[in-house]
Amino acid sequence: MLSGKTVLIGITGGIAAYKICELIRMFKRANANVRVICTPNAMNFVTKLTLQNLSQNEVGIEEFEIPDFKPEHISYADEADIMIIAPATTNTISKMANGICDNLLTSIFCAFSKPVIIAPAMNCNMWNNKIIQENLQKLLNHGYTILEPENGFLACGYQGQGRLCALEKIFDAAVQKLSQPQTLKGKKIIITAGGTIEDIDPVRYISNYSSGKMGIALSDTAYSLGADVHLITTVSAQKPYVVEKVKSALEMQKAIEKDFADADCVIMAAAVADYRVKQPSEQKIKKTSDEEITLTLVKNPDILKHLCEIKTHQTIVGFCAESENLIENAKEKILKKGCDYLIANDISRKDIGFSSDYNEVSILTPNGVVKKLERADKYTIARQIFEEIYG
């Protein structure tokens, strides 16, 4: 099943470390090449000799054991097709979320640009700690797969969520990642993300609540499916594909048009401001005794409509955010804009959309077809969108 694939398993210092011996055997039975790295504390729960016999490879523990000219953490990262960290302790999760590289495992993680699966296991109170949940959310936002622990009796004597998830779940998630068809290979896809910023003066601006999460999820998903991705974003993102940071609607339009001719698809997930200040002040506008201030606004270019007017072979996908009459407004908009697909978001709901990690959208086509994608995390929604466009 996994012939020719190298699976890198990182084991941290938790009691569930002993279970990973069976996970290694599962991958070996699937004909995968398995490499194992451990944190020093993991050696309190499982032996190096056992892991070496099961994986039939040398086990990495110390960071500066360099057998050849290539730094060891880079060598491991280059060789593997996927990285699995199980069990992932609170300590290692927090280090990974904050870019701390103080051992071989965390250094490899920081250098790893391919799929990563993280399977936490810990005491239930540690799992529910707000700081740990923030760190997990940070990792999730960057596109890493988190397999949540299960409820049950824990080694510490507590009853609650903290048990390492079933090994079959980890194995199946890895197989799904490794066997994911490269359906977008050879496609150049431009994706926009975030809300544009229109200056009023050097300290004030007009913008919106868009977090850019949907656009980044689309970009990560397209990249995992083999696409040549160019993300044009107003929010910072460090990715293995091309990321171009812009600020205003005019800057975004210029960045898109620069690469539009040879693009196969453009997905306008960004929330582009409809208006900008006609003449932004070069100096900070001082508060006066007047009760009112007047700003003269002018229309920003309709980037989506313009792209639809000049396209030759490109597939153009637009997004719209509506607070009422979602489908009716979306049907009117897709005909007005002329795009191939329109993704409609209901921003009146607090559990989806802006700043949320979840979404629920409807995909519209010009002929009136509407397909609803039920509430799911934005990475699942992104995958379903590409299935609809290129399925």
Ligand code: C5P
Contents of the next structure:
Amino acid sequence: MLSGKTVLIGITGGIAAYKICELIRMFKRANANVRVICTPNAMNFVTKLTLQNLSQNEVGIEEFEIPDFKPEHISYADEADIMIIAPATTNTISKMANGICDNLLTSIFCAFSKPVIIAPAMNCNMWNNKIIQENLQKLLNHGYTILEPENGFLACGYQGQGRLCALEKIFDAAVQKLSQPQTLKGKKIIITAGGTIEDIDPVRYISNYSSGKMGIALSDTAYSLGADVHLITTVSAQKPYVVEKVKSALEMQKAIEKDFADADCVIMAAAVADYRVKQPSEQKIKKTSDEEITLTLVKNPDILKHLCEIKTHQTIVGFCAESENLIENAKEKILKKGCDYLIANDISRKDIGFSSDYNEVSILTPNGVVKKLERADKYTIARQIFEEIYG
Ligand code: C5P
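For comparison with the form predicted alone, kindly provide the form predicted in complex with the named molecule.
In what comes next, the whole complex appears, and the chain from above leads the way.
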């Protein structure tokens, strides 16, 4: 199953290190070439000889104990197709999240640009420590896969979350990553996310409830399918691809149009405000004795419609959010906008859409509905949207 693939397994110093002997066997049985590196602390739990026999390769531990010096961390990183860090201790997770390279394993991690799976295992109080959770979040934001530890009886005697997840889960996640089709390789995709923010004065604004989750799920999915992603978003996101933060509809339009000529596809998942304040006040508007004040709004450009008018070769995908007559309104909208696909969301339902992690949408082309996607998490929906557009 994995012949021709090199799996680099990094073992750190936790009691679950002994379980990794079996994980090595699983990868060997699947015909992978397995390279093992350990932190010096890991050697308290497993022996070099065991790991060498199981992996049938030299095991790396010390960075500077190499007879003829060559930058080992770079060659290990170049050779492997995937890196798995299991068990990942609190110490190593924190170093990785902060770019610290004080041993062979952390140096390789820093130099590794292909998929990385991190399987933490630790005492439940360490797992719940806020600093560790922040460090894990940071790694997640940068595109690393974290396989959360399971609940159960821990080696330290505690009962709680901290046990290394099942080895099958680590193996399956690696197989899935190694066999991920790169269907979007070479495609430049611009994706917008979040609700635009239209200033009233320096402290107040008009916006909407869009969370940006759908646009971010589309961006992450496109990236994992090999696309060259440019996310233009009103919500902050730290990602391993290009993220450009914008605020208003006008800023969003400028950011898209700057790179539009070179793009293969634009997906407008953002909720762009239809109107903006005509003259935002430079100073904070003071409360007066007046019972009413009037804000004059002017229409924002319809970015999607304009892109469809000026497009040359790009595939253009719009979103629409409707609270009634979803399909009828969506059919009308796709013709009015002129886009290639329109993803129709029913915002009258509370269990999907806006800030939910779930969605249920219909995909339309100018000829009508092509597919109704059943309720699923936004990542599944994103994958199905790309399957529909790129086959
Ligand atoms: O017209 P409506 O706002 O329903 O259309 C929604 C679609 O149009 C979304 O894809 C949204 O990103 C885009 N849009 C736009 N410019 C606007 C308003 C919406 O590009 N001013």
